[in-house]
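The chain below stands alone and is given in structure tokens; this is the form predicted alone.
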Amino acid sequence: MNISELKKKFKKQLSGLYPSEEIQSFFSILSEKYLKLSRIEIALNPEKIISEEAFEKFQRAVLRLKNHEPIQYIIGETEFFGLPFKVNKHTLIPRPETEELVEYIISEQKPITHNSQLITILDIGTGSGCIAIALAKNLPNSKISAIDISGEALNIARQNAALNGVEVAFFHTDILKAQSLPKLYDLIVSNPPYVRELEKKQMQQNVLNHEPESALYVSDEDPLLFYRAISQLAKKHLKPNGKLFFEINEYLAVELTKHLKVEGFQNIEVKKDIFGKDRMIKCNL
């Protein structure tokens, strides 16, 4: 089988679950996985005879597709903020919002970390590493550590950290039952949980059925549970000044403004992602 006839077997067996453009996209990514050609590479050689391996490979990641899981945990990987990232069913897959709240740490501290001063870094539920890594990848003099209830995440971000050459000290952690943290951090950082049962007919299937439901929800009743828990631990354990990043439910902006305010927390401030959503929050002590 040649190049040309894959890819119109591929669309053939997608269509109607998936739009066109997807597919095509589905189709570049395991290529570039499976065959190791780009997009450009197989547009010139549609003549190109693949292996029996290779079919079968893309055979049983369409089966995949059709129960709509994510193509980043069919190919196993990812990139966020422009670094690759390992993925399986045990982490969330980094979200762009998550990116937006990365660029916005950054761009708070670099000049204080430019100035070769060190600074003390603490991402609260981990997952994959995304937020860790990506902030010791980009914030020279900086000490990150990382926790996580979940031990599977834990072994991706580790192997995340070595694959992007970097040092993150990670624990496994059940941020609900901790009575403190390792530390005084300068900074504390966390997209916890936060979409409410309520907010689940939103989903779509590949979310709902394959990523974590320990990672992303929170019952209706407690939406700010993660929250309160961590912005308690974060009044003992920030240094003074110290600062606190959230992503955020944007349904929730004003409910945790509040909270944060009755915690003791200042200079509260709120941003949108490109999307015009209430995305992330900043405050200090």
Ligand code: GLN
Second form
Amino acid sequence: MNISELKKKFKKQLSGLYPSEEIQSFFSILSEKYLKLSRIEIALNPEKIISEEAFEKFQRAVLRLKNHEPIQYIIGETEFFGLPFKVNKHTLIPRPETEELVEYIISEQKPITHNSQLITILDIGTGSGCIAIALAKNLPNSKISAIDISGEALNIARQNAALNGVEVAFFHTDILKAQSLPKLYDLIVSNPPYVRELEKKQMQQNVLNHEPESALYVSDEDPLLFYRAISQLAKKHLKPNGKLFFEINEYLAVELTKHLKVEGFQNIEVKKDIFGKDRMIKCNL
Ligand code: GLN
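And the form predicted together with glutamine, for comparison with the form predicted alone?
Everything in the complex follows now, all chains and molecules, and the chain you saw is the first one.
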């Protein structure tokens, strides 16, 4: 079979399930991974014969795409903040809005870290390690730790730290049960689960059926559960002038701001993402 025949078959197998541009994009991603050919090389070599083995790989991918599995899990990797990350069903796929959170933190910290002072950072609920690792890469004077409830996620996060050549200390911890944190930090950051059950109606099958529930959902009754636990711990474990950063549910900014005020945090700043939605919060004690 040649590339042009493979592509034709692939499009036919997925038509009706995804928009045609998305099918085209899946084909490019899989070709890059399985055939080691760029989009341009694919377009220039329609007659190129592909191996039986590569064909089988495409067929397995088609089955998984028919099952609405995210393409990132199928190829086992994604990109975040311009860096490569391994992902699997135990880790949330890093989102663009989380890149904005990282950008926000870096822009706030860069002027401080320039004077060569070492800053300590903790990422709570690190998942694939994307926040911790992107910060480690971009804030050279930082010492970063990260925790997660999932041993499987930590396994991937450790691989990602090695892949990106940075050191992050990972700890297996359930933040809802933790009485204290390992030490004091200049910065605590978290993108905890914040999607309420009632919001599931608006979500896509690929997220609902394949991404880890424990990384995403909270009950409608107590959606700020993780923010309460983390802000309590941050009160004891932030250094003087230390900062707390959160990714937040766009509908819960007001409620969370109120809560943080009651807890004694100041200079609470809500920041919108590129879609104009309240997505990040920064504060200090
Ligand atoms: N922004 C993610 C989503 O909408 C949710 C991330 C989270 O719960 N922390 O899928």
